[in-house]
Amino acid sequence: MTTDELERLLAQQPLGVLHRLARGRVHRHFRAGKRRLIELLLRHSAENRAGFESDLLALISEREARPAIQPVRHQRSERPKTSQPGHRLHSAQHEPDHHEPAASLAAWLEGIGVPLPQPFVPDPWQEDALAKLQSGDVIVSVPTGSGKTYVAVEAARRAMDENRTVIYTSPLKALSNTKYTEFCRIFGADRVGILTGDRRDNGQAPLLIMTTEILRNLLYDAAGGEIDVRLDTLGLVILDESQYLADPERGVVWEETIIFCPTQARLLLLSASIGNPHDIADWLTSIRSTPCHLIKHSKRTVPLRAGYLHPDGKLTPLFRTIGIPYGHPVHLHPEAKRLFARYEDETMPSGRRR
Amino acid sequence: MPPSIHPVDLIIALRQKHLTPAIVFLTSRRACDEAMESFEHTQSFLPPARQEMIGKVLRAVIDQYPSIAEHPLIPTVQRIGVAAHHAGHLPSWKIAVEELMRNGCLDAVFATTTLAAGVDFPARTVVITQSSIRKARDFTDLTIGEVQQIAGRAGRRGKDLVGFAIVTPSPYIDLTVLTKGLTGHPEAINSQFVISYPMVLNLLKAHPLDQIQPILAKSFAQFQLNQRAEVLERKLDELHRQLEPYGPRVCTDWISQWQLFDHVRRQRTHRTPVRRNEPPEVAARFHFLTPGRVAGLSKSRGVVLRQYRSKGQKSPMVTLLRHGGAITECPAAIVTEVFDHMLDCAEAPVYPWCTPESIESMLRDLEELPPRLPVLPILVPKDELIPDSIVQTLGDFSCPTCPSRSACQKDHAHASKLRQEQHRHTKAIQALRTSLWHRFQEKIDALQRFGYLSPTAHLTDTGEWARLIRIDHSLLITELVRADAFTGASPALLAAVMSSIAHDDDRPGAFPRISTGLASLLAQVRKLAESLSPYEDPPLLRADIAAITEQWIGDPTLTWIGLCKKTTMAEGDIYRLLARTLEFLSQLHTLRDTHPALADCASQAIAILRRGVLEELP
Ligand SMILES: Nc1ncnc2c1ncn2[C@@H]1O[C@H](COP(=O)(O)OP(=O)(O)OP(=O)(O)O)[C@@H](O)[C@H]1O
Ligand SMILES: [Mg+2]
């Protein structure tokens, strides 16, 4: 495409997909008008042209596919500000599938309460991810609070029963911390060492703890022949919050790890829920020479409701149902409807109030 | 009705309801530091049971991490039984309060959504009180997985039957986000991958340049480009197959034929009328002179302010503002260079075309652009005209009198345009399977541009510890250390500059003086940056930081809480700054072997750095 055309292109589209594509390429998007905002798309597009030619292409070819939807994309690209919560509040009750009454606040808070203590039994996600992990790497996709530390550290205790070197990363020095706190507690502060970039504790110690960014300078320090941690004995690398993948400034670092993790080395990779993790798992099994085995579910263990709660105090179920109803955003309780419905007259700037 | 429920009755509610413990999510630090404070005057205490147990959690942290033996939060927290968590807070304290939370002391916690990421932290309930977050300077809607991360920390295992992720309105407030993110499948996630001027030296340090390019394709960025590609190559095929009906005729490529016919033809009857006067050129570049764009003229520079066509000749014109503020109208054709920087102008509809705060601003901004500025690359059409000679030659077409006629005539234009989508899809694949290794090549020529990579993409002496620094603006910083700023340096003005070039917030505030040694050393720093600006995006160099770290250094005997009254920063924020230095100095120790006195230095200033709330935690 020339530049022209590209320009062209861009000029055709609705401002909702030109929004899109500035994402994460253009600051403060959202205060450019649709010239300023093509203008500053074409800037950005010679950095990688390709790479915004395609992206270009894919969220105009979703949206040939999906004409149905555009609407509903559409009224929620809107502010609440702009729009009438009166009318949407009307056209929503034509929607089907309301034939059970809504739920009562008293039925939504009903078993709130601490469950009977039990002995500790292993989900089967998580003895499965443990089984998978002695034929190849793994990935383990499962909502927050699921369990996925116990994954790591048994994997873990069991690589360090084979004499092997495990290393355990994290995004975030303060969650390093408190793995180190916690790890320290389960197999004992000789065996738990912890890495940064000026310091070492316990650097000879079999479970390592360090962030991403340490383990790939020390990648990085191997390939180019300077052995530094006992990289040949390491036989698990776990990465977890691995959906750091898609942050903006780090993620490369997150490839680069899996790219130049050592071959003997089984990665494990621990995340929250993600859109995809089928892609990532078939990405690993491409580029490592054992399978990549993926875990997933989306389903929580412990069950999760929505509520709303209005400024003057009033509580109410936020959907008519008790639980979350998923796949069906629309099936606003009424009386929240109406509650945020009034939030939205009342706190309308000044000269806009209807 | 006020915009927000109060947080003293935000907890009542939550209490009342049973929902406690919670976890408060709001919208910004100082929101929370203002909730904390309003619960300073209530009077509804907790049981001296539970004050009790708060101070015994609270005393066993305060033995490990002392700095926060005196934290101003502690009262309330340990009288109302609520704490406050954002990046504002030391790491110690934010251990503190995620402790007292484990054991089940507080009823509820406000925070920022900083804590969604990755914080072992979890209540009975959670409230959210914003559907957009403040990314890169900017308020971007939730994600979908956002708000199932911010959500998912209700409801803890074993603790809880169920778990609350309740929503109550703040201004600003878009239900559909929160509604969507609650009820939608998470989106999928996206390669972020960027080359590095570190990464290209590390991989040519360990691999030959011709391994390097199935490095690349093992990246999960290749792995999504390829999924591109095959869905373009599934297009391709399928436009293959359309164009089946439309194989030889008479002449082979019928369709380029007879689109140069067809084109001739038309040129010929429309020759003789007006026609732009314009070049290519100035035709490509009028594109992109738009309002704020930076213009380079034959001997200075100007802004345009907008862009229009004259009355009679409708040749293209610009209203350009220059140097010390003139404002000409003039033909585009005088523009010589189109840069790729814009300026944020705020247009107005009558002359002259722009508010004068933004003339003023821009005026300023325009004289304080670096000397060199990186050119856009501009693609200037060509063949818009088929030459005349063709043109006199229609008489040698066969068209007019060819028996496929009719049938090209017919066909053409759907024919084409397929023809077309093939030739943007060929182009696009092949863009798809080459741009990592496009990237790869440019980074390369700049490294062998400043010598760090030998003509033959082998380290030179210098890339070889040049590739030891592997942190942002590696680039400025060799350079520096190859110009020798740093000799002579004291450890404290050595820490200070790499703090300026560290620290990426502009959050403003109030700040100590810096020394005028460090003056001076920052200024020959900023120049450096902006020369190598077409190769780096230069940091911010914030005098007022460096003087944060420069006072931290240089007087050993400052106290944490004294170097927080010099300044109006939070202390997180102080601590994040001291820490990401330590980084950045500790990357300067690994040049030891090249640069003994540097690295010496650098270690000094590690040593003298991690003191009392530094050295707490690794
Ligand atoms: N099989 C199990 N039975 C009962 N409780 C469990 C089980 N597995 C894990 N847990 C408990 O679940 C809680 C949450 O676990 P964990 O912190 O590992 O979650 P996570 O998946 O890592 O969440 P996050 O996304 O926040 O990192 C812990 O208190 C843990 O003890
Ligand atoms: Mg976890």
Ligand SMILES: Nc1ncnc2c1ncn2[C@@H]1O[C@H](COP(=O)(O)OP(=O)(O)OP(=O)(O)O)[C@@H](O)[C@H]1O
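Here the structure is a predicted model, which is why all the values come from computation and not from measurement. Numbering follows the first chain given and starts at 1. Rigid core here is just the name for the largest C-alpha set that superposes within 1.5 Å across the two forms. First, how it differs from the form predicted alone.
Relative to the superposed rigid core, Arg199 undergoes a CA displacement of at least 2 Å between the two forms. Here Arg320 counts as shifted, since its C-alpha moves by at least 2 Å between the two forms after the core is aligned. Taking the rigid core as fixed, one finds a CA shift for Ser289 smaller than 2 Å between the two forms.
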Given for the second form:
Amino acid sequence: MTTDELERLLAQQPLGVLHRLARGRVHRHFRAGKRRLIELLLRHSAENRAGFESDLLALISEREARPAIQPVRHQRSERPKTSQPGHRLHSAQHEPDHHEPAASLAAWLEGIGVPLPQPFVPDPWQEDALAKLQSGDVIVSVPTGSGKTYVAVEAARRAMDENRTVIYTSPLKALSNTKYTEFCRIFGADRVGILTGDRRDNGQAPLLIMTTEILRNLLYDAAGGEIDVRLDTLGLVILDESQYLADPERGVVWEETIIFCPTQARLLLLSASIGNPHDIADWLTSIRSTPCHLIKHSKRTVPLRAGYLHPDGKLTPLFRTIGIPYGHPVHLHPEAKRLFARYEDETMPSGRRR
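Please move on to the form predicted alone, as the form predicted in complex with the ligand is already shown.
Here we give the lone chain, stripped of any partners or molecules.
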């Protein structure tokens, strides 16, 4: 469903359903009014739209089923049994009824495999990100596997074609080494250099790979007049894994790097897990001489699925749905619950079996 359809569906739900949906997603959701809570839920849904919609529909189905179930419970003479200590995790005692059949193994496996070769065509959001870099900084917040690297490579290519220096940073030395190998293959080893605590190769190349700490130190040295890397020609700084801005220990490195980055250079921040990209974009706009554009894309190019493999080789979907119902892990597939029970019977000490 579209974002507008999702917003209308959320507005139709009582506040109690929205608070249940917000558990594990929105911090201190109980303090938010309905309008604000819907806004926060829509913002969070971008991280896993399929799972979010699945959870919402499950809660709606559960709520709609209650009027038909409650009268039957009142007619019973005996009180419902309470769960005993040490009850099994696979118990469905508190799980809502499901009116739709669970996904089959064949449906769960459908589409998995190596796709057929086809010509590469950039997605609209990728072209939009590259276009926005012409007029300001850009934050790209998209799911893993959606194509952030294409934006970085194409932006670097365009900057180097204009005789501008490009710096690509990552939070880890291992990732920097991987990117160095990848970019050498794309652009040629003579045009790519690497600067880390362990390596220093081709430091005058137009494209330099380094950790964020190294770039922060270079900017410190530039402020003091001691530097051997040309920053006056710097045209693009790519900060990969920029969600490290929120890291309690290392986040200050990303903040200082952004603050000290030369004004003539464009900033390109890449991440799959920034929780508040709008706030980061507003902050960059307030401290930099150019506006910061947010490119947000929520649809996963490679969807996630969860399964359970029993030690005897039996494979089954983990949840009733093909996708992952984030936030409601109790919606387990019936076959998965059966295999869980069998595994407990096979491995639990005899004295604890029921």
